[in-house]
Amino acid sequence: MIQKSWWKILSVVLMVYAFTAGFLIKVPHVGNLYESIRNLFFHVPMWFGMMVLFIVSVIYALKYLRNPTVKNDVYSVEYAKTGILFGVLGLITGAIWANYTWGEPWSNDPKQILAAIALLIYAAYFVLRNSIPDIDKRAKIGAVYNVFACAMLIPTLWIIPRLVESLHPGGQGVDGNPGMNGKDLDPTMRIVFWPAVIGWTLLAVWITTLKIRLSLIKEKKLANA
């Protein structure tokens, strides 16, 4: 039992550590961030978790296109759902952070706009699926769209934000650039940040596995009805 659940135990331990140390350690004063820099242990790891979930989702979408089974479809959908949840949480925590550092929760910063566009693309994925009554068509078209949605994460989150000026710290430019440089992290913050990334990601996977089990039970009931 413990051998199968070791990663869940690790998730709990890392999350407790991230929350405790995240609020108690002494943080450096960088620019006008002050104590709000502690949000780095929550806001950024949520985005890391989101990216992992979306990548796993598209892997199962590709597996479905090669081997169209209910299991592959359910895995793909549920990972995408939790990915959107963590993306929304990332936007909310980012808006709270921006309110304290930039004076308003939404300042039309390129990173904010492109992150919102990326999530809207994934939201359209579920709108598309719900608009198709045929189960097989829904799964197949949804899988194809999932590949497109995941591909769009590359320009919206990783390429375009690094080509324009942004209020986000790090990188080159007069006002800073959203590209995060590992050298920007204080060593004290690093020992909390990376465990937080792993902890949030494992938590995201844990939530998804529970949702997958529920979905497969529902699918089984429908098949037996």
The other form holds:
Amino acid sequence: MIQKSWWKILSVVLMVYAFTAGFLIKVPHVGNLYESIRNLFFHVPMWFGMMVLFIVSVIYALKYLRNPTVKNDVYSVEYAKTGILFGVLGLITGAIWANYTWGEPWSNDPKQILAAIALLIYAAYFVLRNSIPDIDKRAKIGAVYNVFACAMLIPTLWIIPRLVESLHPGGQGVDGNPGMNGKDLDPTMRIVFWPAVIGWTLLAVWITTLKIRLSLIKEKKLANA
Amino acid sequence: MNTLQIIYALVKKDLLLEIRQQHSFYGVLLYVVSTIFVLFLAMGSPEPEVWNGLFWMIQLFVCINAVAKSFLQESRGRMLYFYSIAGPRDFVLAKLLFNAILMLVMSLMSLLLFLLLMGNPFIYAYKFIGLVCLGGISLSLVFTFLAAIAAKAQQNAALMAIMGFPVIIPQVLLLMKISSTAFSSVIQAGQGQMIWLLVGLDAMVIVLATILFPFLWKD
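Any chance you could show the form predicted together with the partner chain after that form predicted alone?
Entire complex below, previous chain first.
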């Protein structure tokens, strides 16, 4: 599946579509969002991509714990790396959006804080890995921590932001930008939004597979040296 | 022996060790007393919000100091001995239980010291005491699991801090938010939900520790 090219072509097509249609279609006017609503096609797919990558990463971590091979470890690490990249991009696109709708890029909103914490938890994963010189031990402890980090995503990204007051859609007492809560997403936006989500996620997987191939070659060279 | 007996025996062993070689217990206690005394000299009796923030930050550092050593004090040979008499699940459950007890004692001690030195800003004192117990246990569970990981990585104190702080922030945020209601008569919505969330987090950590520790244990 990884070596096939159809999904890479699909990713390019969907990205081209998301970028052209995303900037050209007629968007509804919602609250104080005006044209910045188009950021929905870029900001939200980042988090979708990050979530998918982290879940794939934890699946490979579990696979490593059951069957310790270099391949499973490399897959787990690379998916987590690209996941962090997408998370950072999600924070940045969110900050740009917040600059125009909330008045400042970083307003210590619970959603922002908890997303940053989630990324820090994953950053600690790499610090932990790098602090262990022994390769097998590094992979094993890394896999254990990966499972733990993935479990911590549930409260930080899915539960706590919904319990506290936030400007971000989905929190309690949203009046920053109403009418954006998933269910009532405008139908014209939906036909761009979901292709954009799939396109960005496929792109993320593509980036990761390239990096996986690179590090597997490196491993092979190291083993043959 | 069944699981419960093994866990009981292991906890009893840790408690006996703690009672016989008192330097570690008193070491942490001294740490608690001196930090709170320094805070008292620096702040006097602060506003309720500051009081609350300081209290939980002190709990965080006390917990790191009290719990970090739990896996480090076990030498390689002794670990091998435990390996032969008990399963990894019993071992980690015993550690979680012992550290929860230790942290409970430490939390209540520091609460007492805070009340003595920095004034009593409560309106609902019992609620806060309950939260201190819950908070102490929550912190100790997370740090016990992280200490197990850090002990395997053999770079302990620094690694504990690096891994621990991001992981613990959600819990500390929740604790501060819930406990701030003990200082004012304003009723905050969704309090019960948050307490259940904390309990759920604790349960999650216990389950994860019992599932994942066997992998760490094998060498």
